[in-house]
There are 2 protein chains.
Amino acid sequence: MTAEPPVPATGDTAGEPAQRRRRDAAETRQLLLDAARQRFARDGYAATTVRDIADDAGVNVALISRYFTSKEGLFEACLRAAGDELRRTTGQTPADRVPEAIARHIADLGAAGLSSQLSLLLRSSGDAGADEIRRGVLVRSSEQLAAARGWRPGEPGSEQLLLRAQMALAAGIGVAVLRSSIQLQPLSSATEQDLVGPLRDLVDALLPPH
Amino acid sequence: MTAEPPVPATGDTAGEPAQRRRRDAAETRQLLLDAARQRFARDGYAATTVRDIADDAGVNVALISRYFTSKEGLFEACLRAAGDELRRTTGQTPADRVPEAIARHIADLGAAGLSSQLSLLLRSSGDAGADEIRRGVLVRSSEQLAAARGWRPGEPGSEQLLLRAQMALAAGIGVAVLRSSIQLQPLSSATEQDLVGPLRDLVDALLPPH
DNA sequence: ACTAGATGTAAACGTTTGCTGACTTAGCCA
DNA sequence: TGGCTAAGTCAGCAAACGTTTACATCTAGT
């Protein structure tokens, strides 16, 4: 459904961040989105309750239904945000800088970290619509990654390259989850510097620079 | 009434021999275990209901509490079974055959497949005890994997090797999940032969044969 | 200043969840 | 056979879930 909540009238007094309104639909929406992304990424969809999210955001539960129609709608919004972020990374990164970019994503364990957006991508919601969004995000990201190493759609024999790009993506997501969600040591406490070397080896082995 | 040993120790899953006891605690336990492993791996812990599991196993719900105390107890039992299986693979495999072994695990997409046991390892239950078991399984498996490439506990500078082994494990689990749970194409329909090559490159890059 | 609509609140709805206790039935031995 | 115990069934509880409804309060435009 394209159920759009009452459009947050942010058009007024644009570019006025200093003046924080006490009632700001756009800000409330964003608070919910941030809280939900963290919860969904860390605990999974089913284990996360809408009351948890609302409490984290410091906001009333009913506003989830108001702004995102339902819990599923909120999850889909999180997926889209994570997909945009990921595509931005894999898209506008020079081919030889991909391992560093992935390492930066994975290493960022902060509360609002990019790592949680990676973990989000393998949390299933049980909702068919969300699954489709997630697949689309992953397909596009892996295609961008493969393209950076010479893959062209439909080219014979290039299926192998796409497969290898997807495995590299899977590896990155796996590392992100074992770090943030499972908290496996010493992987969990490794720094970005610790990760970038092995990741470079990994990516270069799967996708040889051409 | 033909006398039958009290515990037939049934090993088969589907094959229904004519002489199946109508009341067999050991078999019922195993039916529940198999059904639970599949459900937990595919849908996650929180999204799986005990009624779902019982229905899949063709067994009454109350028997879960009887045989496994609780839903969490059943999950922990699944985790232990998956851990034994994984440790058996990483443990008694020659160092240079590790990629093949991992590929075999990942490629097995059957209903009672080994792949689902890999996916199980990154499903969180929200239970502290289960999380500890999972961490233990992953730590031991990664140590075995690292040891096969020369890692020795406590040796200075070998932390790097363990880290790389955990990343290889993470990569394998990530691939398994994207294949079975997310169903990402073409990764999902790749055969064992398709996977073993890239996996060999991946493992060798992370853990150079010494 | 007044009002209409946007924004937020509180409480409850109906459903589903994991789990339990009392019950019935099958299997086995004396 | 009779009877005792293991194995399985059944109905239902209390809590938690997502969602909705009715209401209160703030903000913006006139």
Second form
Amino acid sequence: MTAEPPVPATGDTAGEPAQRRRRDAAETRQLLLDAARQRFARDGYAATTVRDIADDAGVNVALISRYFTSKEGLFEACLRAAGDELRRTTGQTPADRVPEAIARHIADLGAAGLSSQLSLLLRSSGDAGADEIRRGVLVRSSEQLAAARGWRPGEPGSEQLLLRAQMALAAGIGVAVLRSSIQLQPLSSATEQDLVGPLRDLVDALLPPH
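Next, report the structure of the form predicted on its own; the form predicted in complex with another copy of the chain has already been given.
Below: the lone chain, stripped of partners and molecules.
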């Protein structure tokens, strides 16, 4: 008996559905971002190759050029994702809830230690362009934190308020580092609820409510 010829696909079934293609593209892009973030955080920018990242993600190395143009473009995308995480903790939180947001973020790191996003922001890349991107992410995050307490560029006292916001941001990052890398007690075992009070005192001292 002769097999029937395949029925030509039409409409939504023609080839791969557009929705599936979009989903696969988004999944592939995310796989590359996740793999790159881990590699850059662990090995640094200069020591990481696009083939390392593609192998870790389990995809063709050519897809890095398709989705990110270059290694630098992929690194920039990773830093922007790290900045988004930081802004969710600082700039996109009501001013009176910032200490709780910082405490929650620090506590969520838990035993896993520093997130790859945070490690990426802290580790020098040895590349001037990459470091400029990193600096920009931290500048925007501190500006958003300062803005939550009334900072406006160019106004009297704006530089002092921005300095205070940067100190508050540095303090929060420092707490995360001490908890994960040095295991300083009782800081390392402190719960989210334990952290809220001291962080509120710190943030309010540096950035008094306006």
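Numbering follows the first chain given and starts at 1. We call the rigid core the largest set of C-alpha positions that still match within 1.5 Å between the two forms. As the structure is a computational prediction, the values presented were derived from the model and not from experiment.
My question is whether Leu74 is one of the residues whose C-alpha shifts by 2 Å or more between these two forms, given a fit on the rigid core. Yes, shifts by 2 Å or more.
Core-aligned, what does the C-alpha of Val61 shift between these two forms, expressed in angstrom? Looking at the C-alpha of Val61 between these two forms, the offset is 10.7 Å.
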